[in-house]
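Shown here is one chain on its own, the form predicted on its own, set out as structure tokens.
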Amino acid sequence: MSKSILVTGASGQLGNSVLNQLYGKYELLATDINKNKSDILNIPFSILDITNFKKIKSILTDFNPDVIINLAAFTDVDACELNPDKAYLLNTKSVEMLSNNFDGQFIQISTDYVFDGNNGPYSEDDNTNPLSIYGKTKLEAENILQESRINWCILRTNVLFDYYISTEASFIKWVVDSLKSNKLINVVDDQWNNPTWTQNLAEIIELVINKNVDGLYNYGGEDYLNRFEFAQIIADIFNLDKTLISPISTKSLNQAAPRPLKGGLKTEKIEQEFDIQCIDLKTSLGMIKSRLIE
């Protein structure tokens, strides 16, 4: 008998990848605050505000999932800084409400923003020190799960990317669409990470489900580079004019929330325990390009 899986935040770019990865193998219920109108999969969908305690209890009672994959989050880092109460509700309190009313396997997506970015990339054992409200609320959610009675798995990741026409918050989509329109773009060259293709992360999530894995793991791409270099590689793979891309500093953007500059995640633990190898950036981008051409 296949497992029943509740996916929150299912309309985002990671949600798209997760639903595609799990489709046809499990009993799925996709939820989000808004339905993704371009979704072509025949998967049951329910509108869910993850700050609505009554709605959470109702869905958990009616669907009774074996697994929750919690992708729902307030990920606009600057908006979190300006709206800390909303960030706490969406990123922390919602995890507490979900986990308090559930006794199955809980998979939580977290971030390298739980670190200060002074000495990345980071391992699972490095001390956390978030700079922003976003990072603090995601770390609080981690702590809630680690202190809970349920079977939890926290997957920390960073700089998620893919290209879905329906998804607005996508770095690769912004770069490709801008360069195709011959727009000049500025990209920071002092923020370092190992960008993660959502399809690869979706495959890891399925492994976590099948192996009933618990604990804290990092997952990211093989390449450690800055955002400007990332944008240049995107331009190369998609045969676009990378001279339209100019490097700038994070400080020059005057953003509301501080960023961890030397971020990113070490992935040795998950590679060894899952017997996998993280995929390099050019391979991932090439596969995305091939999918778009088909």
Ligand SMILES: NC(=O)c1ccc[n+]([C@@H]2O[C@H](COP(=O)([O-])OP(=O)(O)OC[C@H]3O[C@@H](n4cnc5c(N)ncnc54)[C@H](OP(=O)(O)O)[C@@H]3O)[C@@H](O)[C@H]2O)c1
The other form holds:
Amino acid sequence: MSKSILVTGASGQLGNSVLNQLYGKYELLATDINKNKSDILNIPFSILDITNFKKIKSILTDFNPDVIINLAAFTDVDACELNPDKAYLLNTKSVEMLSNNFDGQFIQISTDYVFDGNNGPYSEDDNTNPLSIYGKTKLEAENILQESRINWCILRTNVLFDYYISTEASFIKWVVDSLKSNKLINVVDDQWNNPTWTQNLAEIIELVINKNVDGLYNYGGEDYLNRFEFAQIIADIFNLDKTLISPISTKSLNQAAPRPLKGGLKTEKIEQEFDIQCIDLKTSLGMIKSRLIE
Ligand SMILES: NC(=O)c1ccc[n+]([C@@H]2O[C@H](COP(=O)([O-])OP(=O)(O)OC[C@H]3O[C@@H](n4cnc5c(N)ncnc54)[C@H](OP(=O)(O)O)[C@@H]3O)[C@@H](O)[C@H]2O)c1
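If the structure you just shared is the form predicted on its own, then what does the corresponding form predicted in complex with the ligand look like?
Once more the chain from above appears, this time first in line as the rest of the complex follows.
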């Protein structure tokens, strides 16, 4: 019999790819505070606010999943800084509640924001030192899982991207739409990461389920570059005018939350143990572009 899988935050960016990846192969229950915006797949859906602990218990009792993929999070890094209690409740406490009421495989998505960005990219063994409330609350969730008795797998990732016409907030969409309408844009050139296509991460999540993997793993794209360079590659792939893109510094943005500048994640461990190769940015963007044209 196929595994039963509860997906939280299923209407978000990564959720979309995860549902597409797992559709038809498992018994799925997609949950979120919002109904899946795209709603293309006929997957059973329940409203689940993961800070509603009573509802967590009743869904876990009724659905009794083999696997939880926890994608729900307070992902607006600046808003987390301004609302630390909400960030703690959603990014940390809810993970404790979910894991305390469950004894299957728990897959948690974490972030390179658990590091300070002084000397990335980082391996799984490097010392954490989050700068922001978002990073701190995500790290505390990691710690809770690592100290728990359940079968946990933490996948740290960074700068997720995808582009569907219906996507609301997407870096690619913003760059493409702005350049198509000849708008000048400013992009930071001092934040370094290895951007990750959600489709590739969704495939890794399926591997984690099938191989019943536990432990802490990094996963990210093959290319380590800054956000300005990322925008320029998007312009190249979509045949748009990259001279419209100007570099700026993170400092000039005066954001509420400090950003790790030299972030990003080393991926040797997952590549060796899963016998996979991380995908380069141009290949991923090319596939996204061809999907849009089809
Ligand atoms: N995006 C990145 O670059 C990145 C990098 C590293 C790690 N991650 C991690 O990857 C995971 C998925 O990220 P993502 O980019 O897919 O985020 P996302 O697009 O913001 O998706 C998160 C989903 O959770 C929902 N949500 C918010 N509060 C909730 C609650 N109380 N209960 C249930 N659902 C709730 C959100 O709804 P609303 O949209 O209405 O808030 C959204 O649909 C997160 O754990 C994130 O921390 C993301």
